[in-house]
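First, one chain by itself in structure tokens, the form predicted on its own.
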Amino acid sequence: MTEAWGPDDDEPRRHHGPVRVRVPAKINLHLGVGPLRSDGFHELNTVYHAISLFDELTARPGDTLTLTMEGEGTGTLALDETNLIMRAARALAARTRVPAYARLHLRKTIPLAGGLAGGSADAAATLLACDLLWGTGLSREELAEVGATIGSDIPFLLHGGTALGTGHGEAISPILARPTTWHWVVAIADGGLSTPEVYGKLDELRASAWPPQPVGDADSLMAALRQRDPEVLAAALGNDLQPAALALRPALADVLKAGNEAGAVTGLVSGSGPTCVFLATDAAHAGQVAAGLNAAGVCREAVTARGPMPGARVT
């Protein structure tokens, strides 16, 4: 086995024991959805933002490839070859021509099918963990190339922070702005929404007599981030998928209303939903909004988070 370079290290490292990687969830501060392309993807123009809800993936040596888990979604999430973790491990093994042998264990807190890219986050963690476990020595950019073949959000979750995503979301450009911590409340729903179903509903709505109006643009959102003012950022947030998510899950309107009544600066559906996120002015304000949402009983749980967070990192 060759020595492996840690993506953030100056010295090569060899890992013989467990490798633990923590990875954040993401929200979309702006999600502009273009028409359906010939390859089956929609053209996207989005601003990703990594927040402080985390999953943890542990990789240990093994004589085959196995996956176990605990936490959110246990008993519901498939652990077979359809899981993005397994697909990521096999894709990395194929790219680097090493045996796909590892015992993988997931500790999950990011909700399933919640619009927070939990599955993509887990795949990103797997790429980093297995790269170090196997000593394959790929850079973070090379891991992102592997990840892009599996899921559009994976490259961003390897890098984290706040970034512009184009293509079908896989082409990542970091957004340069003065360091600012943004405070959020995440309203976790009971049950999930299928991302393909939400995109399909958006196509259906756009073909109707009263198509939803597109949201603003990514340039305005990036300019708002640089002003470091929650009110300015709130006016620039937008999600083209929100009308489709609301059409499929009308009760989300009650969540958005309750968050606003609890004092949030603004709220929106996260990605394809059904999770909703609310912007707060500071940590104390976020706690107040979360308490109001929990008291309203419109979601399974409302929790506070902050961003931006780094992407997948070894713990």
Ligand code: ATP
Second form
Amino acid sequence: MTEAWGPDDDEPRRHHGPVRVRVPAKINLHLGVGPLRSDGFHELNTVYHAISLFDELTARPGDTLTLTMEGEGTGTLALDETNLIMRAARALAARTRVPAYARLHLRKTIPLAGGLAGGSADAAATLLACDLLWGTGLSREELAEVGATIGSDIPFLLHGGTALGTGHGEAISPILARPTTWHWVVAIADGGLSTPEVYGKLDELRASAWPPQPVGDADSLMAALRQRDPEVLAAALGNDLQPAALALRPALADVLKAGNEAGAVTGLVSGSGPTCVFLATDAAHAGQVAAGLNAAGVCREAVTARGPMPGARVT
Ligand code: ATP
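Return one more block: the form predicted together with adenosine-5'-triphosphate (ATP), after the form predicted on its own shown previously.
What follows is the whole complex; the chain from before opens it.
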């Protein structure tokens, strides 16, 4: 492999050892979906929130580009050029004109097609890891630009925290609020839901005789965040995709009911589902709600999580 930079260059250095990056899952505290546009997209107005459920991507020097994995989705998730990790590595290499040589390994915890943007998280981690491995020295904003060409959630997963997303979700504005830790329970489902199918179902429901009521606005959610009170936040949470996810997977109603019966402040479908998330008042309360959900047997597993978390970071 040709060295792109000589020892006297001012350019950032290549990394010789493994670069290990941890990246969080996201939930949407508010997900407002605009009407279907003529270009086939929906305008989004969303409040992203990064939670403590992580994937880890390791990048090592290699003579070609390879991807291996362990954990969630192993044996199901294709590791070929369609994988968002491979696409992210190729996009960064093309942008920075370096050869896309790396041995990439994914340790996956975020469930597949769960509405937690695990694939986008992996792509965000790849951009950061390869940028360091290859010494290409892009800023986080430049990495986000490359990421946005692959998936709308990728800029947020580089950024992390809690942020407003507009456009297709790729235009991020951080929400500046006094630091508050929120406690969540994440009910992981058996099997995923296809995001395009959920949007398609929403369009169908909106065209029907009883269209679902749109959720409130992102401003109310942001005002609620500033009050730092779980009851206030609970009243402002909303997801326009929830009726569509429930129509495609009616059993999710049982999950939401079981979470409420287990004492959650409230619950909602995460993004396009089928993961449901529940708000708790503190860590102990989250533990109780998770135990209640696990005992009810309505989901594959309920785990506790905190937010907001930073975006993709080297460990
Ligand atoms: P979305 O970001 O569309 O809301 P999601 O959170 O529901 O998605 P993901 O796990 O991010 O679901 O991925 C959706 C699909 O993307 C998967 O079904 C899979 O086919 C494809 N995909 C490609 N690369 C990856 C990856 N590294 N991890 C997960 N899914 C991937």
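Positions refer to the first chain, counted from 1. Please read these numbers as outputs of a predicted model, since none were measured by experiment. Heads up, when I say rigid core I mean the largest set of C-alphas that superpose within 1.5 Å between the two forms.
Chemist: Note yes or no: does the Cα of Arg37 move by 2 Å or more between the two forms after the core is superposed?
Modeler: Yes: Arg37 shifts by at least 2 Å between the two forms.
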